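Below sits a lone chain in structure tokens, taken as the form predicted on its own.
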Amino acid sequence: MESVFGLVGKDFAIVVADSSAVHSILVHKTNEDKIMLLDSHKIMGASGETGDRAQFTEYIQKNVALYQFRNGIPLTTAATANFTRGELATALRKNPYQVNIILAGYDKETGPSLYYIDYIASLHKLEKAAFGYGSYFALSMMDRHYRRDMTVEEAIELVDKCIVEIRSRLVVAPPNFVIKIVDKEGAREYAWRQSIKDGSVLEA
């Protein structure tokens, strides 16, 4: 029951992901960070099979770093999105990755941007996007309340509304979420929204 969503604000982009590692009917952990920092100004939120998600996001991260090491300049967010799409498209004909991605970044020339890339390698630049069962509720809330000129505080308020809606309406809702932001200052973790801490069952 994964939930990954993101939006672009006035001069920043935000990606939010649940932090549950689940297999079948079992929850293995509730603090799994599904948002990878690709470099100083890019973040990648991913949903899908745990192995595919971890392997593919790390593969993209290392290739982005390799490009910068070889050429002395970082890839733009658009170039990273197209590289990611190309790798998914290549794998689709061989051994497909079951991974859906929301890529956010900030470039000096173009500002913040958000890209939606699904497991069959379709790529779209969007202002708001979501994957997983939580997307039904997150997209509805963002359709109603989203504005392109939102401040960080307004965007976080909207993110919290989305999380509340997912928790209250999804039949098997993830309890914890991680929020990351990217702007001219760089990519960083903004906050966690936790209703369960790992180990709480053992401590009880």
Given for the second form:
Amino acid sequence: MESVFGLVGKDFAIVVADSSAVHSILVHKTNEDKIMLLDSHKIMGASGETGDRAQFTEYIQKNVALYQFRNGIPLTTAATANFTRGELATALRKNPYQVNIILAGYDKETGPSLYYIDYIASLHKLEKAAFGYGSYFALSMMDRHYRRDMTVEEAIELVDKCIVEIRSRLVVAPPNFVIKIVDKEGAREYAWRQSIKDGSVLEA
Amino acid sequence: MSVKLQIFEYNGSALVAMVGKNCFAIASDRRLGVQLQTVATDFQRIFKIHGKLFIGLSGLASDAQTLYQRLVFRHKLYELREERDMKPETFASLVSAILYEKRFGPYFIQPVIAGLGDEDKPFICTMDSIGAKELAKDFVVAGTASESLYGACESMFKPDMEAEELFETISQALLSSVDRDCLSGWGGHVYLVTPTEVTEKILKGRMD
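With the form predicted on its own in hand, show me what the form predicted together with the partner chain looks like.
Every component of the complex follows; first up is the chain already shown.
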């Protein structure tokens, strides 16, 4: 089961996701990127049904770009979160997307923010959030060690603590994780944490 | 974790509204959960429609958010057309109609409406998920802790309480009831409304 978690630091936000693509007992790949860059200052980590995840996050990404083309200014993180929730809510009683989302962004006026949006379209702004079986470990570690004004180094230490817990305590633990960060400079990939390397497989 | 899906108990909630002497109080818990896991401890369940009208929405959080957006939209449109705020009785009928529209695919929520009507007379009501209104002169309750809330309110309530006493009563009724319900709690949120002012208070209870 896929794990996604995230937290807000002093002037940045981090989203972490596992990177295994699994069907039943088979692991298709171990370097699947589940955190999409929506625009220069937003990242969306998603977990759930593989097809829905890929399609829905791409749909949101393209709509965020469309808004910027039409209006000349980018959407705020809050607006993006509410738009995403609206799309999930509209589809909920017709053709539901089975996707859980952690959306993080940096706005010039309001700083970093993190939004929890589950697959039945409940939206909540939070400082730390997690989905999946890994959430039972990640949330507890974050409850213990998280502080509002963490630096990037402290936050990454906490992220690594969460990853260690997931790897050691979850029976079918995902081996690899990707970490992405968003701050004043923008959204970018921060690091991978790999305990199994796909030597012969190309990055997707 | 696999637990049988009970849609009204998925997120957990507790809501209560009480009538006092020319005032009313509406209170909710603050937990947002996903079945057994707690996701947030600052979730807002009570929303202001206008200065003298509040609605609390218990049940599925997603539907509460959707319904709140629809109701605010309808009230803003009403305000633009009528150039006045909606009376609580009218608003209750609006909510009832909107819920019954979805009779065969309902919103999974139970609203609690509280307001000051004509001559600042307090009005409270609740309804089920398909809009069956239940008016009351004393108190109304909703949510996963509703059974405990009925008992607590019945024993603690007195008619014509002043604002301070009403606040104490509703707070004690809420906190003692959510302590018996694992799906609601993590503090309380109380709005006390008199004809002249609105007071909002956060309660600290058992944080579990």
